[in-house]
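Given next, in structure tokens, is a single chain: the form predicted on its own.
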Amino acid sequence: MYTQAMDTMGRDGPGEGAARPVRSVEEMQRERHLQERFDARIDDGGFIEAKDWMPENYRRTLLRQISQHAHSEIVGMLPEGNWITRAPTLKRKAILMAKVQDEGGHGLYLYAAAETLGSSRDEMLGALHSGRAKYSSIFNYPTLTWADIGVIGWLVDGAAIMNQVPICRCSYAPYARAMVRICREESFHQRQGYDSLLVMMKEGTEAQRAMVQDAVDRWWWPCLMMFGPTDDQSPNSAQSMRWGIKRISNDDLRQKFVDATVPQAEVLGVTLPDPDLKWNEARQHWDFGPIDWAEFWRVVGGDGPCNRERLQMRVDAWEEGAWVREAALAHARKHTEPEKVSA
């Protein structure tokens, strides 16, 4: 759902920079030939499949991005799942349950895509639960009222769609294929969130309208941060765009999101919390104010409002569900092992 973390990682680990084994001339020539074929396919807009040769840095970049995208889907279930029992109507409860279920499915699609790059699901989840892997900073903010659920659908999922539609053309085919279905379902999530807010704003009480405005005030700036650092502070973006992993820069995606969202806010009747927001006739875009990047890096670094709570909830869920995984594995073994022939 959220690919921000590819721009917020440091070095890949202690193994980076280690001495490489000496290779023969034949091995170097073969690798150069494979690199040339890979580059030609990328330049032609083609796709790389799991069994195709790829540069190690390309593989590592994809693995980091896809696994962290999967982590974001799984962690993203937590703030919304907290409201399933408190949804105001049976209709809203059913919609929210379906949405949370979708997000779990998205995580599974993405973990499966990441596994094609040589990492096991246990390894990826271990990195998440130990705090070594990142997930989108947006899920480290609290959901204080029912209006937050609508705003997450409208703004958070709206930003995710803006980010993810270009990934349907990602050069790595397993990732691109997974994103096609994910984007269709995210479009439903965005529409249901907007519809929920529209009902509250048009048919609700004054207190409900104030609740919606308060939620918009709290979520607007973190949503703009979802697209990652500005292009001049995003060292990984240029290479990712060269490889076709990323198709549109952070700043361009952020601008597209603002341009799409301002008219929707006007229909809703809410005010976006930015005094600098104004239409720029010369640029044919909406200008917006400065983002508090200090807050962004603080949340990414683990000091957001809910970082510790979210990670602990995820670890608790994993540990409490151990018996389900064990039972499923036992059932699978029972049906795959050959039956013993009685004497």
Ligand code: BYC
The other form holds:
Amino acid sequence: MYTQAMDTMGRDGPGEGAARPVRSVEEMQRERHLQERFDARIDDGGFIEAKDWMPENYRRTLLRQISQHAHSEIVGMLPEGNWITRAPTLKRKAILMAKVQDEGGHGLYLYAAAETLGSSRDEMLGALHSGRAKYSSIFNYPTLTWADIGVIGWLVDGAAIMNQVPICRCSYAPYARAMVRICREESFHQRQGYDSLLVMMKEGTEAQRAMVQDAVDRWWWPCLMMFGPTDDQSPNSAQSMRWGIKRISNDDLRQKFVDATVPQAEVLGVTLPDPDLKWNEARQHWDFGPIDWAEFWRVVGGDGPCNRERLQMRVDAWEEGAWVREAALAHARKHTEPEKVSA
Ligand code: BYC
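Taking the form predicted on its own as the starting point, write out the structure of the form predicted together with this ligand.
Full assembly next; the chain just shown is listed first.
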């Protein structure tokens, strides 16, 4: 009977008995073997499936990144959703509605991928709605004019694709699979934004061209911030690169984005708002000016232009949608419970 005390080891509160349970030699050997198999698969560029053994920190890092990514998708619906009723033509309205719906779908694939790591949808949404979870800084900026919608497609989705294509090769297979589908849809999002801006710039009025330039001026720098802090200030990068969760670093992706975007801006006829933007022959890359990291951390910390409004809209949508969830659950129950036959 004294062995019953062993059951509480590691589960007591701080203080007495709070140490981790002692593991047997066999358990330690088994864990070492699993760790070696995991490391070998990562080193080989292989994939980890949901049912495979994984180190606890790998699971937690993925859960953090995938849930933040899912939150970004559903919060990202809000600034664009703002313009559905004000789209200038039926064609643009239909495109925008499809795009916003796609983003809801991306959130769904990503929450489903995160659930394979042992968290529930309710837990993740609880973290978002209470302000504990992060989502992309970019969605805390306002959409002031119709040109912002085109610029979100061109620059925000353009930056998102640049970051997300390497995630299609992420070592965690459920995340990589979700990203393949998301990237296909994102490339349509980017194209429709560019097309909308091209029409305004080439066939529009002087006022429309000025509206596009103003939107580019406001979104350019926040888009460069989307890739996260510089590599030397990024606490998660080294381990995430080692695990094959991240394949390309924050700074390298940011540079790739700038290099790809400058020629597109020339075709559009807009000026990117950076006096330091210059082709560097020796580096074979575009040099760009310093990013305002104080602004980035302010926005990430909850004090951006629209953080409070975005979070409030999410919470309101959740509360006002309670009856839909209840009705869906009641419907599901009706179809799973055996029918009661009256005597
Ligand atoms: N905003 O060590 P680091 C979309 C945080 S969806 C807010 O470099 P990591 C779209 C970071 O979380 C776009 N927070 O982190 C949707 C970390 O904090 P914690 C979203 C940021 O994870 C709808 C801390 O700063 N894309 O485009 O190695 C419509 C230190 O950073 C940001 C994804 O989520 C930021 N911008 O790298 C249209 C892609 N940057 O968690 C478009 C998947 C950094 O330690 N995510 N932080 O407290 C990733 O690739 C990586 O998580 C990141 C950051 C590159 C974003």
